[in-house]
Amino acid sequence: MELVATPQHPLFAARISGIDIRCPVSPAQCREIVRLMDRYAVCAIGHDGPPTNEEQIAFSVLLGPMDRGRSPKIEGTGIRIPHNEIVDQSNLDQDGVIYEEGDRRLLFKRANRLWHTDMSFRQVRATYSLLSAHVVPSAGGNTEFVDMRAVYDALPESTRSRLDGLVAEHSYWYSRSLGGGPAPTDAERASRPPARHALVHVCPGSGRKSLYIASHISGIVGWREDEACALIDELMAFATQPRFIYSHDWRVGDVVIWDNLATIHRATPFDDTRYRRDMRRTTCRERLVHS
């Protein structure tokens, strides 16, 4: 079957029909995949229902090297899904049940409706994320993303000569406290060192240049932390304008498709003590790292 894109927002992200990511995906369906990536930046592919972590890490493996080792986790928390490969992004503990309120794995996975890019505090990035939906709350946790390469376009002449050589120097923790989390402990700190990007570079699939900024980014080397500031909030500012933005209001059974070399994105808030939000995701990295 041939596979169908239904663009989304006129600038970039699409939902695609004619894949079961739940079943064997041939060669030629993998290419045509990456290829309405290298278009659209962001995809979602709906199902009946979710895939199982075995079928979307089986899946996932296919679009690029896999980050399988087990990620740093907050001290205090249990395991909810046994596999290497799933990073658990939803609001349950590892019995299932929803954080209470002011629990301070819950503060810090709000640090995650700050715009950002997964993994952009590795020095080996991600490139592909892969979020499937299995339980979703009656109102809000929407995902809202923007296509870096369009602001970049879009940006000042003057703007983009500023940002020529820039480096800027990304951190977990940063994020995390920003977002309204807890001061990290010593050995959660030193779980995550920092590491340091370009601040615009050329994303492989397209050719296109694109922003790469995140909440995580805690300075530009070089300068001094007001500055570094001053300017990342600008460049920001400037991205999320609401026409960049495209919100995913998701359905039980979606998968999306996001790479996070050409996009930033944010969750966005809902009754997170109330309602249950069941999501998983798997990463691909710009190669094989073994942790």
Contents of the next structure:
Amino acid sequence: MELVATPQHPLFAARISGIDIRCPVSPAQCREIVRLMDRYAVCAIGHDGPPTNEEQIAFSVLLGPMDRGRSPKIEGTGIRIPHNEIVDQSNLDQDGVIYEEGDRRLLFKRANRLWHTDMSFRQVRATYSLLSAHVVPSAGGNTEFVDMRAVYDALPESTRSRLDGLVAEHSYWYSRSLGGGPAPTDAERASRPPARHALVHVCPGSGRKSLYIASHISGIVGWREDEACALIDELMAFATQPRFIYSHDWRVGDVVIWDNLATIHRATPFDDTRYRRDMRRTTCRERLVHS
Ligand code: OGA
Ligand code: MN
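After the form predicted on its own, can we look at the form predicted in complex with N-oxalylglycine?
Whole complex next, starting from this chain.
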């Protein structure tokens, strides 16, 4: 069956029909998805029910080397989903019970409400993320996206030239503290050291230049902290103007794929100590990492 893309925003993002990721996907379909990702950067595929963990993993493997390491644990976290490849993005503990207000695991998760791109705090970055919706709240809990290639294209030339050659440092713990999370323990901090990446890079698939910024950025190499913060804040404010944002309103069974090298995203609030939201993420990487 042909894949058909229906654009969801003037600049990027499409809903794709003609494919069910719960069934075996052919190499030709896979190439078509990659082509659509290079064009749209965010692709949503609807299903009448969510994929199983195994189905999601089997499909994700086709899109690049996967992150299979067990993420370093936030202390006190039990395992609800017993697959190293899946990041549990729900508000549920190991028994499927909603976290209570003040639970530090919930506080860390709320950092997803800051604009970010996944795993920029790792040297080997995330390429695609795939998020599946298993349970969604009746109100709120959309995910918002911005295409940073379109943002780069729209930047004034004077700003673009200021970015030439700049390298940023990205730290997981920096965004957790911005998000209102508690201080990490020494062991937690050591488990996720910072990484450095160019502020502007060329996306391999589309050949388009993109701005690579995230709430994880803790500084710019060789710059004073206040000046670095001011520049990142300025870029973030420009990038997150309403005209650039696509807001995805989740339906159970949706699988949304986004290109972390070309976009930023954030979770939007919902009543997370009252309603369940069960979302599961798989992540592809620039290359295979054994962690
Ligand atoms: C993620 C993420 C946002 C959301 O899974 O990487 O940022 O809305 N999710 O759950
Ligand atoms: Mn994310």
